[in-house]
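Here we start with a single chain on its own, the form predicted alone, put down as structure tokens.
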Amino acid sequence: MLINGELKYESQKLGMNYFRVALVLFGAQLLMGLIAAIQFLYPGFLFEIFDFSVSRMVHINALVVWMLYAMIGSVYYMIPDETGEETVGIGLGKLAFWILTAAVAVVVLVYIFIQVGPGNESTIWFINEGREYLEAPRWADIGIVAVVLVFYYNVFATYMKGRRTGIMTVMVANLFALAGLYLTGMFFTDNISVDQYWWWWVIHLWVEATWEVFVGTLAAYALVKIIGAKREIVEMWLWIEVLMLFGSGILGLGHHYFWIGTPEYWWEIGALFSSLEPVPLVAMFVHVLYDWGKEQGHCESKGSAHALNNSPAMAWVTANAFGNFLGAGIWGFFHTLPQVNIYTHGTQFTAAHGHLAFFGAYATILIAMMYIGVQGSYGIKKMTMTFKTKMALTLIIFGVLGMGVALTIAGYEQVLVERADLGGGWDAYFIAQDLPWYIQAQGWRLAMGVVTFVGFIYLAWDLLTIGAVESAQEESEGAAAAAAA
């Protein structure tokens, strides 16, 4: 199991809790995305006990906050390292720890038993917004934004206290837009295309311009701590990325607003800069690795250079790396350019997108995080890869681009037939996802659904088992040098 025996901080250890829940939340958004893809299949499977509706509502909401978790144990893991102080406040933060883990607990009970209500205030207090990607009930909305402000106090009191470096610097600013901007969707307007008009800042450009900014300043914290990266590198490539994300984040936005009756020239600049995004990330990747490689051969000789020192980490930051600029950068470019999108706009090449994006641009990073969580509280020097890590790296890559893939082309044979050939009208749709490409490319999804659900089961055993196998081999091998000298 995870220890925090060797860890110094009380930051760091509250920041391991938010990796244990936002496991577990990881593993019930595959499980919700599992039953979601049977259902897609067979639609009488779980008929009116747990519906589709549901079972998705609950995948997509199980992604965010699994990946809000982590991102929030990550600063709490990395605040003392940057700053040099335990983190201010960190009383509060514990609290504010269990009080979210304990609305998100009720929310999720009300998502499956509860489901649905009467069309009223009384549902959107209660049980559900009603918005696609931000279904808590408004209670939860506000309980959010409460554990999220007591979280950036904690983090902007440490920051002003302690050591400033670059990357906290960034992060900092970063934070306090993302918590702005996640204020711009709880509140209604009632004209449809206004208030899709909020609800895309929360959804995209969050996930656009802030989160991307945070992945770089996790990244980057990552490679300094795995190889011993220059910051100044790091920290350049962080400043380019803030420049171009805030720029490309908010006209990359733009790719959505045509469908909501604004100007067409909307779909040319939006296609345009959201298509810039990952570039700065694969960039720093690039430029770090290449200088780390160089100043392996110089030192190698005179013993000098800094070796790798956390295996499974630095796999998923390659992974990060490519994985970002293939999802959010590839197959979002291919589908949001405006002589595409007539065609492929809500067609399932979004759900290839969103699928390969979170996954690539999120998912992978933050398990780094997870995996540099679980050296530092082993106080474990040089940490290898494992056969479970290897299977887990394996299975859920390769499951995930399966279904990436398939969903590509089930989005295929609905612009063919659906768009293309019969005119995009609602008999269009249905006789399109009668046919057998569809039908397959849907099994495919499913099946692939499962590799990626048995990599996480050797994700999560690896996560739990590594740590003490790591830190009993070093000791053996410690203990017969000893003998040895």
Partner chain sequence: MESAIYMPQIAADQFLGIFIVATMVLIFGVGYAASITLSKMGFIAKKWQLFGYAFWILQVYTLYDLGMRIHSSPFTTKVLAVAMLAYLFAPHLYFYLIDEAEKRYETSEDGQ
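Next up, can you give the form predicted together with the partner chain of this protein, since the form predicted alone came first?
A single chain, with no partners or molecules, comes next.
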């Protein structure tokens, strides 16, 4: 990730810059998570120095921002491949990158240093806008909109100018919805039900509709790129996935409208549509395996052993296919029916789902895109896994799964004690958190968080070094082959 000399297009170099910042923010996210996890066990830890409210907020805001960075990076990276053109407004795009990154740095500093005190109209503008995951103050919100407009213009104009593939068509249409949804989380209302109603438009319609379609698009691109899957087939799957994802995901929104003061018809709507949401995730899973198996079969029948030209990326794409189904599909389906959600709502069960889903559905495929970027940056024809790649894969996946299981146990204890036994009041909330099942589970979560973090160090280290290692190896192999011939 350090250099990108082999890239022919400025757009792809810009994409690599987005990946670099994304990786840094990913690391920051995990550090904040570790602090928050320690605070669950020792509430006095850094009290009034670095409060839980701050560490938790930075943890999840950094999460959203690094993912958006990696998403923008992926788009800039794939534009020239797909359209055959350099991004139209590349100069503007670079400027926007630096403005955005400076703004993010300022916002993070404000998050960390200035968060305590009374809230009023001016704090909304300068300190914190107060919507979980999207807490950036309003000046930054407006800046983000401006930067995203530049980005969208670049994508759209390049698309209109160049080749219009199916993958790019879905991308352009979907990005429009994705960016537009951000606007629904930008205005102030003093009615908490109204506020939550619109806030979920951003959160839910992002992660369960537009971001999922984005993932489908990336997977399609990656399959064409890594295993040489047939474009026509891949694109057909993509359209089917889009149909199913939007068909279930949009009205699945109702599963957040059970208890926030919204009308009761949402119970039926939310239950019905959201329980269909895992179906496209199964389809995406089957799709990746099917295409891979098929190309592998083609290669074997032709006598060439391996269909992959980038096995680290393919490993993460596979992790994505499976993790999406597990974290979003299974853990989501668990608590999506109102009869169940009335018990699990807002417990650690939700946190278990949040971790498994965000990781399984998004972190994985964005990491895969970073590996694709590294491969291009160093002009590597066939990239294989290093020891570090394997350590990163194993430790991160094991760590996140471990956190998921621990949080599920904590959530189950809350369901039984806090909700069912004690009726879910204020006292019940604290009593349940003092019992051994809960505390031990939080302990395990911290331990697994450390495992995840060690895995992340391997990941960052690998991304920084694998390009040089693999290209040197390829060169020496090439030299050896030339000498032999």
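Under this definition, the rigid core comprises the largest set of C-alpha atoms superposing within 1.5 Å between the forms. Residue numbers count along the first chain shown, from 1. Just so you know, these numbers come straight off a predicted model, no measurement behind them.
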| property | result |
| --- | --- |
| Exceeds or equals 2 Å, Cα of Ile124 between these two forms, core fit | no |
| Ile330 C-alpha relocation of at least 2 Å between these two forms, rigid core basis | no |
| C-alpha of Val286 moved at least 2 Å between these two forms on rigid core | yes |
